[in-house]
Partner chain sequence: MNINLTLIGQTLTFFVFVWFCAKFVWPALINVMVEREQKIADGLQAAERADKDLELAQKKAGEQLKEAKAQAAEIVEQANKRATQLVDEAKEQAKVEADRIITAAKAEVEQEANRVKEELRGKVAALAIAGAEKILEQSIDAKSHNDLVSKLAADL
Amino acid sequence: MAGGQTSTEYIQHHLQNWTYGKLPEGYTRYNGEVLTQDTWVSAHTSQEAIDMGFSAVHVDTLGWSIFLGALFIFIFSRVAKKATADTPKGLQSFVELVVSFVDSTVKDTFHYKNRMIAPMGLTIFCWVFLMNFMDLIPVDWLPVAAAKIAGDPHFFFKVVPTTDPNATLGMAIGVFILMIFFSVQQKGLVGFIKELTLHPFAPPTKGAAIIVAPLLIAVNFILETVSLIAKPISLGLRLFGNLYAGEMIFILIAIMFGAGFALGLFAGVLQWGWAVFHILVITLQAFVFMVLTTVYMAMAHDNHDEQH
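Could you show the structure of this chain alone, in the form predicted in complex with the partner chain?
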């Protein structure tokens, strides 16, 4: 806990991303400076970050997620390049363990021919796991180090990308785009629209009851659209919520470090305990994200018309 902050300030500071964005012309900055033109700057206060609106980037979130994704890709592709069919050693056995775990999990859920799904599962599992793993690094280490390097004690730096809804929802949107893509690819545009409109209430096609068909189609469309959109949102928010809550608890525990020796010691024990428990959470959430993605992909490949 940096000196001179209240607990509220400390928490708020920890929850603010390093936001680089555009402040509009005529905007009054934190130090009273009035901007004479649109300016791209790093936000110095949370209010500035909010006022930047959509045209801003969380440098820390993107930086860490790209770094961790690249780390995963680097390790795995290096192993893949050197891999031999002889007895696997060291890192190769570990990588193969992960790969075969993902492969069998995906094969259990996804029964169609698509060579994209299993590698996507692997990427999601490892990448999300690594991003979640950042949560286990004590909350002050990297932010304080970053503030020292930046020379600004007020520097915002959030190291767990998955506690930023932009990251989790961004990935969920990626999954959503693939869902739509594979749906249309497998069933055709007509098939996809049929799926949205003719389920769960099949409209009558003949007889006097045909007058209710448009109504049923409308109801179906609303229901199916909601359930379709709910998938990526719940996917992204689930991961975000779990990690955000975990991060929050780490921050709250960290506040206790500044409250005397006895409480500090207690906080140390608490932090350790929560970290141990959190190992389970970060692995489980990475796994859940992967499995749900696979399930959604399987649903996208699922052709109702062929089954009936």
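Form predicted alone, following the form predicted in complex with the partner chain:
Shown below: the chain alone.
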């Protein structure tokens, strides 16, 4: 552990993002400096990151997300340009396998016409997998390298974007916006409102029972709204929770390396075993995020009025 950190400090340091934000005038920084005006700086402590508030940016999360997204685009576009009709080999064979797998999965789940869904599923699966894959890099390698480049041994630098709820919930909100868009597109604004207010309990339209219709509409609206909002929240938190837990285990194993030769050997075995198991976890979580997104898109295209 660098800089004579305690185990608690080591864990807290590895779980803190590189945060860039604005500190207010009169704020006393970690070194006793009092700011004479509102200043945009990188947080040097977790408290400074908290005090920056909602406007703060996690630079490492954004940087790695953009880089890995660009890497996916570069690899797949390069393969597409060089693809041949001959028997695929090497990288082309792997890319075609991934594309075929995602395409068949989407076709099994999404039974409507929308040329955007399969490419979106491919993008989600590959992008999330690449972000998850960063968890397999030893926890100290990139943070220590970043600290040396920055010249600050306490420099914060997280390399797994999906361990940041801002990233996973941001993607989930994107899915939520598409759900609303396709729901309104396919059903019309009136149809979407009817879906929120007339299901699952159909209000009576005649007789004395019509008196309770407004109550049933209100109940339907509450139930459907809660269900709608719960989808993106659960989608984002599921991915974040699984990857955060995996990262925490790697950090705890890393602490054992500094606890003596015997525990260091045991930690090496644990790290290898957890890394092998974690390959399944990162792939499964990327697959689950893709499948649930496809399911939500299918639900958005589903028109209940056409079924009755």
